[in-house]
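Encoded as structure tokens, the following chain is the form predicted on its own, with no partner shown.
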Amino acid sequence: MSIHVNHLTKRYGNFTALDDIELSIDDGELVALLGPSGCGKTTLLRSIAGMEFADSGSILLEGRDMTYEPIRHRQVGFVFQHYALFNHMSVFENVAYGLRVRPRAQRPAEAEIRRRVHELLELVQLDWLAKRFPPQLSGGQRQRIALARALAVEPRYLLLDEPFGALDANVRKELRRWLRRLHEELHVTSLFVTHDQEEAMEVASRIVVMNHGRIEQVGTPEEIYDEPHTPFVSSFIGNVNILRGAIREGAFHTGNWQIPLPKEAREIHHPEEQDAFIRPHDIEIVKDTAVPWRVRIQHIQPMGSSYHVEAVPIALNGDNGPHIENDLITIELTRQAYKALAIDTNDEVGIDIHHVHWFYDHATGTAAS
């Protein structure tokens, strides 16, 4: 493994910032650390980095214990959100400052200097802005000046701290395509931490998602989104309708309505409170009177290459109407699938449910789906 993270814990006084945290990255991966406002991710990063220095446990590169090791012995190349670039200096001396500032012993000579750092201007494509200041740049090419500062001594690991968060989003979208390709290119181990789901899945091989310290899953976009460990995950990562209600007798009750349970989780019963988790994707819309489930349609949003529906769940027969998270359920709809339904506000049509997450042992976070 390039990088190992074993049972690492970090606390500031009564608070746990990681919590036994065990993580490992093989080399060359791009890897996202995921998760909301103060659940430790750029906890983590700083002490993979040697900014912060954990309380417990161990960080190994490349085997090699460095979990008090300073920064300037791990080969690493750190990254800011704010770019932290100098003001005074040209683009040129910013991105060659790393090398200037070694050792006298480890400094390149002053013509490997300048052929190093006219090479990562070329890479990262602003070769032409070498004379300038950073105040004179876009917030996008300072972010990418600030990552060719950082390539310029030859790290052997990227860590990343929210590198896109003070942009908009046009220019987050074209530097998350483009660190896609320079990392296909470079192939260096790199981290990086950011609370955007969608730039997680959009740039990293695999996302690790955090929460309180804790790491909820590590996985692929693909897993991480389709096959969700544990209730936090299936409602961070994607939108998603959370119903309550309890497992008997092989379905699962919320209200009057009962969805059964897939094949391997029939035998259970769980008659307290349980959520199931269904994405709008997973929701369909149908006309026929005879569907068991009914929603009256409330707002219709166009999304450009889909729509958004919410409904509102309609009680049969006088009993109480499923219990949803914020009393609405939220279809998701393609542009064909819309324009053949014809529907409208105020219409009550059928829904069918395709497929659901259940988690019915939240003490070990085990789901059936």
The other form holds:
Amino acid sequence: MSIHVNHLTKRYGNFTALDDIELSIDDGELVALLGPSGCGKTTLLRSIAGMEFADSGSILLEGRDMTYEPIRHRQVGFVFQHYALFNHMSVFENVAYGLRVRPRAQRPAEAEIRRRVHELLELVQLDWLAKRFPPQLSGGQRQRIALARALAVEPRYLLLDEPFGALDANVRKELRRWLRRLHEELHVTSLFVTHDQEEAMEVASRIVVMNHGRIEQVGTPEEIYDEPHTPFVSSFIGNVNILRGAIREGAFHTGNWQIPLPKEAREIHHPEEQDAFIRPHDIEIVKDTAVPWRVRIQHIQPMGSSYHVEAVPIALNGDNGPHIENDLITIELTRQAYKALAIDTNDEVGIDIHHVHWFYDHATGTAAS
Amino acid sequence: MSQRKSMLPGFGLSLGITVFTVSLLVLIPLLALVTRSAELSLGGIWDTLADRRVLAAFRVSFSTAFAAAFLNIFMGLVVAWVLVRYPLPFKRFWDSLIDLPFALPTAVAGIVLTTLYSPNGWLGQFFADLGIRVAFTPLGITIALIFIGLPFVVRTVEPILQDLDRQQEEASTSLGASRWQTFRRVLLPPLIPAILTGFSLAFARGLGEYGSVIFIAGNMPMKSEIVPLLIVTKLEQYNYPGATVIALASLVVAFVMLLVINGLQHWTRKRTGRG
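Having seen the form predicted on its own, can you show the form predicted together with its partner chain?
Full complex below, order starting with the chain above.
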């Protein structure tokens, strides 16, 4: 069941929540809406659900214009961040709710409701809680019940608003995996909002990155990570070192550091301003003293499977070192690389830069060295 | 016996103050009432209570207080709903207006209502055209008691209504429920304990209300005479035991009814997993 969003715009007074949004989601996809808080992702989700109505533009569900149709006619299942379970009803009645409120002619018989509810509770593996009340359940259990409740009406679309946002880290991890498996089983077109890039990468088959009411990029997790289209995407998805400088004579100059440009970008001349985006794992530490870019290690942070090294760049001659955000370069080393290097804080080492993302003002794509 | 330290200090002191206040203000006066009533023999008590005029007064008092409290459920719910849910102009003004029946001397309310609802009053004349007498009938008493009891329902329902999760309503509509189904199945059930509290407060107040009622009631024995007035009448005739017996009977009946309402409240809470 496809979703098409055309030129959707919504304003709250002077604040533009959605700015000319264009988005297509195919039948059976599991898509993440990712962005910082206030970027419009929840407004977009609620507009698709029919809980908010846009100022202009349209929303097509399966090709039918549903822009101003109220939520109860859209056949969407909605899952809220804070569950929104009916606290005065048992778990069973919560899940049965969508069936019980149907017009008499479409309402299933009591035995059928019973069967369906237990089937759904088994699907979310909580059949044994049927007689409990929501306040007696844990957060993870509540959210699974909320999902079962949303699925009871056999929605064509499943919309989830920060579904795991209120849960603690372990439960969140478990539920993510579980949601992905559930989606593989049911294949209902699903759209979920998150501000957690890791969550989006782990669960979604496609990610929509939003910022300031606009879509920055749409793509698979790999595309978003490996080929970010904008500086925002690059810095929002994963960590990145941003070097401020300019492009002159086929090289990037930051302070007295020079990084050679890729071949296809040699003609570009940006003497004023150009940032270079470098992922922490695209930097290698070398002990060879001949390497021109030198840093002093300030802090080593073990992260379990990897090590994060924070280093202060050293100017070649004089005091004009590279201009970096926070004045620190972050380098990510694998366990093996770290053990092999045997480095310590205050060591002076060289760095080798393997990959840089460039975002040229006038270029549409990226040119990577 | 092991001593367990409580997180909150001063349990002994606060319990002492509670027992002292409740005794001084409630238990001892009630005890006096009981002992004073005991001056009459059982036969005397029976004769006092079985009097047709007394029974009629009980009927009037309980039926009007019940009717007023019952109607206040609906009116109070609507008022609380409007105050909580809609962006009214001068909201604080309307909000303070609700509490006015608490502050107004009840006699003033009674006189105003009587003037308005008497057959030639501003409102009473329209009712008179329809052949309905408001003032000096149980209907008038009910109106006075609605006026007195409204804030109880509004003020008990309001905070619960404020705390209701708006997303539960959205969840309900997303599952296909109509506005009415959402109200009846999602909004109303959590309000029921508060509604019952408001009802019992309004009802209890209605039973004891004197000032605002005696003017509009007309106080015709057998028709529009209320229990509190009957007690005052007995007192004026220096029939103290008679007055206390009626007071005690009124208290016992009210107490039993409040107990039933409390039980009902407990039951609804338990049934919805909050017990």
